[in-house]
Amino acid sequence: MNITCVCGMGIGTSMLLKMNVEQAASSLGLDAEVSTADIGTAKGAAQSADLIITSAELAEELTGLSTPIAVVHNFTDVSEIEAALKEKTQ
């Protein structure tokens, strides 16, 4: 499964989210390849992604994509990320 983590700049926050998504995916037994993108390139990155994970405010900017979007409110909360992954992968 290809997962893209999106933040405003695609550098700091999305890297933090990427690390926590990898941890959450591992604990769920998901075989996940996780990448990062900024909001400007996220629509292009979505073409190769099975799932996008981002904040609520950035999710609004990605409406209209065929790729499912999981919204996470706290990028450091691995249990919230696990719940979002479960919801979108089952």
Contents of the next structure:
Amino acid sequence: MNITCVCGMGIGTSMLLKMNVEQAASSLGLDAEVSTADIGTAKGAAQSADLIITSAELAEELTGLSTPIAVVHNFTDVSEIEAALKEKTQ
Amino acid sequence: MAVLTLSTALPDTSFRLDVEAADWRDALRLAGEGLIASGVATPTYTEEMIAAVEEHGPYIVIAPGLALAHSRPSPAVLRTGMSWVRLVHPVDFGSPNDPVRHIIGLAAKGEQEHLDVMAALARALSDPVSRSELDRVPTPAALRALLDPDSTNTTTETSTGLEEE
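Please could you give me the other form, the form predicted in complex with the partner chain, since above is the form predicted on its own?
First the chain shown before, then all remaining chains and molecules of the complex.
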């Protein structure tokens, strides 16, 4: 599956999130391709993604998309990311 | 493209450990000071980091007590690098992860150069033991060693991080 991590600028927080999403996906045995996008281009990038992962603040800016959105509060908590992935992929 | 190491990304001059900030804007200015002091960014970049939070909210507070302050690559970024602020008294950003003690400043020229440093950061922050040590390590060198235990020797010998400029 394709997962897009979204942050405001696409270079900082989303990159850190991507690394932990990859770790969470691998421990769940998910075959995931993880990319990053900034909030400005996220709506376009989301069309090719199966799942978007982002913060609560930015999720509010991404309304109206058909792609499911998983909200993560602690980008460094791999177990929280695993739980979010499980919820959205099962 | 050079791969950034912790010692060049986070030289001693980029740290503001155990300082005071009046509010979140002040805290971001301290992170900006560290980037300016190590030759990574101009004062304009500090304003860009503040504007990013004003525009998108406190999403940069990515973990309890920790913010990763940044804006996008711009002419105000002179080279890729980071700064680290540890506050005596944590401040609120208006985030569920408040209050914030650590503010990491990030200025990037592109998307790839800082990958290794971000990976080290991600590892240290997701390990509860390392995470709690970040609150009390005494020096920049000790903090770098915590982020990358394998490079303790190289991080201590390049204490200014400016030799390669």
